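In structure tokens, the next block holds one chain alone, the form predicted on its own.
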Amino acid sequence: MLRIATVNINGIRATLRRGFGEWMAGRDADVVTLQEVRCTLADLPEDAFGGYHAVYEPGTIAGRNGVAVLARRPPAAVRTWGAEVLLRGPGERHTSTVPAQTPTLARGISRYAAEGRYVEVDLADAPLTVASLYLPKGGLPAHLQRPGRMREAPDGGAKYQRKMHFLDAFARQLRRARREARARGRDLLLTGDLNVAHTQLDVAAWRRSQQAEGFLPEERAWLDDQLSARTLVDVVRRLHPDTAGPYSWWSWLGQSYALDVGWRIDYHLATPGLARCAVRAEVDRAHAGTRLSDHAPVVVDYDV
């Protein structure tokens, strides 16, 4: 069984002090993924990747974005957009990057390739590439925009062109990636926060959501374009096929988290083979009674 594990952890001190490391040593999960670490290197705590191996994507842009992979073995492989990866084993504490093995790149990606939004592993105990990606949260085009409704001030939809730019290469760069995965005898696994939620079922309030970034129709059929029987499925849905969520995202405000009115927003994405292989998907609203992030981890077992 392989357990495999996705959080948006949303500030990895943050996280720290609400009980991560203690929900790590009790989930036991094999490949953890994380999003939004938000930490230079000489700002990571000494203990903020666990008894794991860590691939660390941090990006250049202070106190923003970041991803990373945790397993239990070294990996074979790392795979960025030509960022440089830290690679830290349990125990130890340095803060030095190393060159991260390059594909070629689809039209477009290059210009996120500083921002710490995608990492990929190629795992040494299984024919696994694991990825971790931190979408582009985006905003509302010019048109849906209304002054004095936003808590942001209206940008003329420039947040929402830069999202659906960003769409448009990655759709691109994922085709490769898991054909360069399948050329190489594995699975791809792309898992994160992909700040799109696709169907009614993954958001609680769909009604009054329609009008909101994450729930554009534009959105909802970019990652329709995604899905298919011969390419990826969304394995939490594929294993929960009727049930409203099992949501990943409350807003901090209100009685959001309490009522569950939330949001699916962060996935596992396999190629079919390893999508067959999913038995069990959960999501941890809370450990030990605290939050720990605005996200809440999305579990999947694997019996590969």
Given for the second form:
Protein chains: 2
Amino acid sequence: MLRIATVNINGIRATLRRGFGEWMAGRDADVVTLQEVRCTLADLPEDAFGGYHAVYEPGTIAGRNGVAVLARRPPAAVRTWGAEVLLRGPGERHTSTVPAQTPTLARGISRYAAEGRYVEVDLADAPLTVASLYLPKGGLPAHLQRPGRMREAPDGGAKYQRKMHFLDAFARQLRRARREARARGRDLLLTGDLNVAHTQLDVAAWRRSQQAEGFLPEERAWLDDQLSARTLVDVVRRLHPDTAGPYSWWSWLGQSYALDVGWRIDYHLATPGLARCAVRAEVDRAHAGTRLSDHAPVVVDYDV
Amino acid sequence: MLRIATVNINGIRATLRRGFGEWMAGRDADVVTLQEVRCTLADLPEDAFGGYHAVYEPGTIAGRNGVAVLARRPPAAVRTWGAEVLLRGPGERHTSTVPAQTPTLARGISRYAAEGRYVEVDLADAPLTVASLYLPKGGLPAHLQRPGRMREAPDGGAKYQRKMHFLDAFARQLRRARREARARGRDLLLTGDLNVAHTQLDVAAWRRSQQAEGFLPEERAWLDDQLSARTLVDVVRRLHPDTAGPYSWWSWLGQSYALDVGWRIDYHLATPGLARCAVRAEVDRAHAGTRLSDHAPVVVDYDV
DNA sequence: CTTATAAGG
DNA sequence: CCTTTTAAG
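Return the form predicted together with the DNA of this protein as a structure block, the form predicted on its own having already been given.
Then the entire complex follows, led off by the chain already shown.
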């Protein structure tokens, strides 16, 4: 049995203040993937990752993004999109910076290679490659940017276009990752914050969110494309085919969390063989009193 | 009897959180001058100034500087270096922006006119002009910027030079202000954060601070020049000629405040007639439990 | 509403 | 060590 969790922690220093260490100790996961670690090597607390082996791709933008994979057993291989990667063993004070293996980069992805948005590891526990992914939040296309809808200055759809370009390039990169994992005799599990909700079941206020970034038709169509070929399976949805949610993100504003007005934008997307092994999936809202971040961990047990 | 206090509040929103309102209510001052108010008109809390008439020169740099004079009675006149000034009566919700009177500007001062560093008012209570001044902190001259001394990147002495240029221009402006006050039949009281300590009595760790900005020979000489002609008198020092301190600023770092390892950089500088009226001076460290900011109020009673 | 940064202190 | 802005979420 392999327990794998994914959570966008939105700044590990803040999340540690809120009890991330205790959550890790109590959650008993074999693998935890993180998004938005948001710190440099120097700022990573020594004991941040408890008894786990940490693989961290911070990216080059200070204080932003940063994806990691924590695992009980030292990973058999580590790959990023060309960036160096930080490794730290359990209980070690020292973090070493090493060149990661690099898959063949798909067209268009290289310009996003140093942003701290993707890292994958081959687990020692099972014939399985686990990836931690953080897709851009994006923004609204120009024609939806009207004063009254937005607090921010209109950007002419720049963030939206960048996200769509990223999604396009990432789709190609993902096909490659699937192929390369298969060639290695491994299943692929893509975890993380996609910043896209798939269907009406995935957004509590779906009706009024149809012109919100993350639930735009083009974004939903993109995610649908990734899932419709059945080369990757949305594991949590497979186990909960008819429930609204379970949501994994709630706005900090107002009473969103208390009222469970959330979004399901954090996923386990697994190759079919692995997806069939998933026996239990839940979003972990049970952490004592406080939220760990604006996202909650998505925890899945795989019977491998 | 006129009680006048000056305090650098280092962000009025933070200071209000720490009980500035309670301090104002309990301190029973007739006039309070503030430095580093650090907010725009829109951010100024409606009840920030309790029962006082407020005169505020925010400057044009968002979130920085900003000097004010609070007075029980509405001031008879308000002057800045050309900037508009914000006025708010006691209990009023509304703040009005009005052109202030402008003294003749001395050579070199106009480039600093919109920084929110100087405002003066003619009190209704007494024949007295009270100014609130916030001088730049500055930095080290180039020859003292060695790695190991500084955490920050060396700037070639730019901040130091800018401060010295400001001091030079302000000395001229101050002479003018004195002259104009006298012409109006008023004493002049210059209060605020000069970011310069005068003598060894004014810096707890004076020996190791001799190469620190605020206690450099050139800065001390400048302040000495302002005081040595006896056209302005350091009121607190006059009443406490032999004591170390009383300090008005302590670093946030370490135990500086608890150990009283501070600096006296906040002053009441008065024309001689007024200075002779000062009967009591103290630095108010007595605020319940917390500090209001990194500075403490300097409170003087004038028997006018 | 929250997390970062950077500059200023 | 603390407060602010700014950008991002």
